[in-house]
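First comes one chain, alone, set out as structure tokens in the form predicted alone.
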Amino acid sequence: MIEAAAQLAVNAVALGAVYALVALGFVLVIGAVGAVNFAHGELVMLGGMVAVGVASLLPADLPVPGLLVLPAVLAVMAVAGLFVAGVAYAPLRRAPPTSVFIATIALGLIIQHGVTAGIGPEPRLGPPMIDSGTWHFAGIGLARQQLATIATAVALIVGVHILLQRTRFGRRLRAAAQDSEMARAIGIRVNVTVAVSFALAAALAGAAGLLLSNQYLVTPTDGAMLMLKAYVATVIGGWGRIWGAALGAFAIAVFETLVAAWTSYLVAEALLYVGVLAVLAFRPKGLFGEVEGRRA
């Protein structure tokens, strides 16, 4: 009973570290350009998509293959969040944001059929981040993969964080994000900014999906779902909040897997946005408030 109660916590917290990646992702563009990035679902899938395809050309008998595939999921999923910001957000830097949500939305469905037709509808597993078993500790046996899960998926919130608050490149995509035109004033490259906002994501959105493409698995049509987390996610932590988003994230992803445990996966579903209608109805701008400008 215990040992059951152990994993069904470690599974949560998984989960949420991986949801949260997704939330972080998705506020990053929201925060460099003030739109909606509603392809960022596709790209968690696609990221799933390339580390099932890369993990195909390794040895079948490598121990850790997905630690091997993550470097290059990162930096094809980097490439792609450049190729969305060049074409669903450069050409309509100076139109209304309405343009944007329709430009990546149309982004977003080209990248689903294309994978669709370039590959099948079925659902594809995707590499384990470490060899199977189990972790014992204390008497208690815990998932390796899910510990693994865990560990990745901090490690990377982590470096987001240094990345953001710690460094002189950091600093400067906060200012554009913040204010662009002063950040222009005093020098800063915003459109470089935006760049490497599109391609961070990406990357973060390519994490995410190789690492729930190994117990969840990935298919074409998983963007929606994972775009509505995300976007949930965001209005739960406050609009434009970055670690609110994240924390949205994790307590979505918790809800969900303790819930379902206890009744079902559908039970769950519904009850989480009965709570998300119950939080906005006393906060309506999020539990952590909206930043100011934000919202587009």
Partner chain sequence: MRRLLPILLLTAVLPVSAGAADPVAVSVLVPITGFLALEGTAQRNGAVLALDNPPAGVTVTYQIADTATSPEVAVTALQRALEREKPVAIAAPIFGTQMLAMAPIANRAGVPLITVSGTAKLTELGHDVVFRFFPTDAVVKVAQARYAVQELKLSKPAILYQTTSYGQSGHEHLVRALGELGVKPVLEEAIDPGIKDLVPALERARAAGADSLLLQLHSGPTALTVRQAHGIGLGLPIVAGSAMHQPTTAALVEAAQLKGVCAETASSPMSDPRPDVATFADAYRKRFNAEPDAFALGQYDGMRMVLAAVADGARTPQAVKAWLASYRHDGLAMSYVSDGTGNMAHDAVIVCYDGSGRGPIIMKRYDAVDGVK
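For clarity, a rigid core is taken as the largest C-alpha set superposing within 1.5 Å between two forms. Model, not experiment: these values are computed from the prediction. Positions refer to the first chain, counted from 1. First, how it differs from the form predicted together with the partner chain.
- Taking 2 Å as the criterion, Ala270 counts as shifted between these two forms: its C-alpha moves by at least this amount when the rigid core is aligned.
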The other form holds:
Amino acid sequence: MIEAAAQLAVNAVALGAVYALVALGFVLVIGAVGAVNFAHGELVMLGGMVAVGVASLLPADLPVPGLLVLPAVLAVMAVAGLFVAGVAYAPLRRAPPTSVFIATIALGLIIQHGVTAGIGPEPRLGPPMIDSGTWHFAGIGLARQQLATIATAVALIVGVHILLQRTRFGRRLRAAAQDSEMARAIGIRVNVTVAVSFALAAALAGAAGLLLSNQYLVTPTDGAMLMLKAYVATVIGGWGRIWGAALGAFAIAVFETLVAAWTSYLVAEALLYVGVLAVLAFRPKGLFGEVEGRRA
Amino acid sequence: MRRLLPILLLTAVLPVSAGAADPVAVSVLVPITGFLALEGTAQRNGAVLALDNPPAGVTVTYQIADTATSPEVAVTALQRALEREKPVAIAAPIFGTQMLAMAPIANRAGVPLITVSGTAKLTELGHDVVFRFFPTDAVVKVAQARYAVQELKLSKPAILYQTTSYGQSGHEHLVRALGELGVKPVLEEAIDPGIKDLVPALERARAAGADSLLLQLHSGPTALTVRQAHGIGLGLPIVAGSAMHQPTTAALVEAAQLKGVCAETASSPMSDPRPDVATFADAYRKRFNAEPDAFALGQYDGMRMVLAAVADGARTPQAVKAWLASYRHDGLAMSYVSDGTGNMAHDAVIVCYDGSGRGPIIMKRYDAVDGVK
Amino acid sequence: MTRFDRRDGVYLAAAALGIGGVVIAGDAYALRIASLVGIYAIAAIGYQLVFGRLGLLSLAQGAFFGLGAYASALLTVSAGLPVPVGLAAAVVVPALAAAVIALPIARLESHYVALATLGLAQLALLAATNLEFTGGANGIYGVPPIVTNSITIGPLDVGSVTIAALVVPGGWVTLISVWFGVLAALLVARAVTRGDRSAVLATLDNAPHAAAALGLNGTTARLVLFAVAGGLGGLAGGLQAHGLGVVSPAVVGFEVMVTILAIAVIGGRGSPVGAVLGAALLIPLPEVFRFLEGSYLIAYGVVLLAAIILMPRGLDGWLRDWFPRRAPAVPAPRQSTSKRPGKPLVVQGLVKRFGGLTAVDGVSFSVPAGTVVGLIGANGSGKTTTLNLISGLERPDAGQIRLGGEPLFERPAHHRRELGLARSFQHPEFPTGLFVLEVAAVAAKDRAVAMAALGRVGLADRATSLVSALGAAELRRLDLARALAAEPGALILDEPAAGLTAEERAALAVLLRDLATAGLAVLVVDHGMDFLLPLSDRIVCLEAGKVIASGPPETVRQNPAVIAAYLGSGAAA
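Switch from the form predicted alone to the form predicted together with the partner chain and give that structure.
Full assembly next; the chain just shown is listed first.
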């Protein structure tokens, strides 16, 4: 019983950590340009497919295939992020945010159906982060794969945190996100920070895709579902708040694992949305409040 | 003779001018995008393989259109095909909901729909245009239940099923089939296709005291269930739905994790030793660079039967429909004959994996489950 | 509003083209596509009201579509009622559901509107997929068509001439029913947004603070527009159900919502006719690319992307560039006959805290009718917060505000206009795409009064300009005109002279003086002492949220505390 509960808790944390990566990338773009990137879920899926593709080039029986694939996925997806910025955002800089919304919906369709048409509709299995096996800890067996997933996701989240909070570049990024006019006035090249935000967001999406692809497979139609989760997480956490989004992501994962185990998937899903509506009834600005002065 | 009568009447009134070389048109309307793209692509490939190799004296043209994920798109595709292609038969989607929308329209036009959809209701609507070349849920779920209860001696199964047409229809028939064997499932868990972590369901099955898992899930979730059940050391035998036999599903699971997993299906073309099935499988691999599954073979057999009807002189939709309803056709997977409502397939097989590889072994055949021979 | 616009000619031409195309193609497939266009147009016209006019990113329009489809299917299939009854329910049930959620939803801010409506839509999808009476994932089948077979009209005997019987095939009947629905939807959308309601809605959406200060109450508008949107979404769903013959959870799915959203944006946000154009472009588009087999949706995505990049404001916005909207007729200016007496404004012990910071700390002063009072202080001393408290944009933590003896505390912002309060803003907000006269008239009794207000601020000759054509100084004057057009008894102005030239400032001072002479109580915040001191009867100086001096301009000007805190030594000289 304890083992089952521990297992579920680890699963919740692992799933939550990956969803947090997804939500983090999503919220970075919101922060940078105040618009929703509706193709974000498709970017996660694309990252998973890139991981599958890169892994197939590696020799079999490597000890840490996922870790070896990770840099390549980050790099490829960063380029994909620049592409998204160039195609779906740059031409619409001065247009209303809903135009970017529609442009990214279109891009999402192109990505999803491009993948289906290009490599087929099959679900695929990505490379594991490390070789499979179980660690025994205080009498409880925990899948190493899950622990490695958590470690990788946490490392990336902490990395982003340091980049945003502790570096000169991060400060510029945040300044540009808060008030792009002001940032431009003090000499920050907003186009560059926007482009980097898109690249970083897509790279994180790719990492999430890689982590999901081994534990939970990757299918070309996954994007919409992931997008929905990122959106809900972001809004639960307070629009534009990076840490709120991560917490929102964990909340969703807890419902999908622990609450589902206590009740059932259907009840858990209903409870999640009823809970969201209840939160909004009492706290119209989200669980953690909204970043002031931002509109999208 | 009673079955032949409509044919004789029809051929009597048909114009004799139709020369053998005049092409007939067939439409292929299947879901090649969206969450049923995997099954729909198998259907498409099976149909294409048959239509590209028609019997001597038959020329056939065909067009392929996607039915995606909703009845709306399927009906639009159907009306386009009926109006612009004038097909004698239509390869129709595996997706039961789409079929329920298409059947009345095809019925008015009198054009037969050739499908591998398992949704039992399709042939219970009083239409005479649906021809199903895959055993209905009423057949395969009986095989799945019987194998679990009678062969594996399981008495406390947990059912995990998808919240889709495929999952819900299968679940309903599985519970009924188990009930006829005096077994009541200890857990019936509905699972959205977007669910990633199946451990909660597995833990609930364990907590409910289940002695086995019966699955009615699509390909990806089936593979996930097998992997995660192995991962948490659940150790329960699994008898899965037809998605498990799809080579794409097995490819997602380590061979060792497959040990002891069984599944119902109509056929298993990748591991069927019969030479003509092997020939089909080779041709399929060569053409599409993929392993064939039972949906592909069922659709192939269905289109072959349509072509046989055309070769036999049935050159209008009505004639093809009457031919399909009247004759027996020896396909590769099995011998097909209508039960009077358009159910052509009556046999199911149980395949199992022995843990040495990803190819299933045919363990047991359940012939004429619905009493039609 | 009802006059013929050249753009309407384009719409009529497009309609003729569409009808011609369908008649020439003429087969069941063409009829079906044309019906589908109409169905999505109806849903999107409804969505334009909530998304385009109220500015709420509701993601529940797909759920209303589904609700209508299920309502009609259940009544006609399960209860065996006739199709018209089902369609009526398809309108009424979602309209009621929308009315119920409208007010709680409208209370939320932008993205929480999206989340709440998304949550409701997901619950609807969950229910449709898993409940017994909705038929589960397979849904409800055997939904009767609007007409089963063809309808025969005639033969008619007109005098001695016999007109041959006209046989209308079932597909045409469906098509005509659907497009009657489109026409009805357009008329309803026009009715609920006609006249100055359009400008009011635009102000509520694009200029929420101004709307609150101008006393525009969005509650009724939201209730009506939400209900109408829900009803139209439901009608579309009902027509879809009878056109398809089945209802499955796909009608509640997110894809329907995304399609409606894309139609609304591609058509031109807020434009009902744009919704029809958007549907006519996007619904047949996948069919055009059918020959690409599995890749057709890639092509669809590329065209959608190109469309939004080339026309970021949608088809309707793009057509607007070619055929600008006609300017409204300019009425003769007329001062209101029911002249409102000036109302004294009294502020007592006002306190406002933001977290740990006390922005306004026990401020008291009064503005007698017929006087101008200047409120000065350094940046961050609490001037704008005080104005926000008076106009009701912020709620005070303590204190009382009285206007003409009436306590304002606890009164929502939009009630204060009726009591006679109006204000202008430091950074005024304006609705986009409107003419100056329409903006000024938003809180006025009628356009003649608004015209008079425009005349007072010297904008009479710009009445028929678009707001977007105005310069910064003109916009400030428009803000003032908009407030004056509400015929207030007390007027509060936040930095009205900032950015004005010397002559403009002089003219403004004369205007404010005239208003005071006419009996208004005028409270002015400004930094320009050369502007404010000669103008004001009294000056109140704030420092760190407290009143440090008040009295006649000359006295305050020489007050050492004021010099130290704000004016600096140079000003005293």
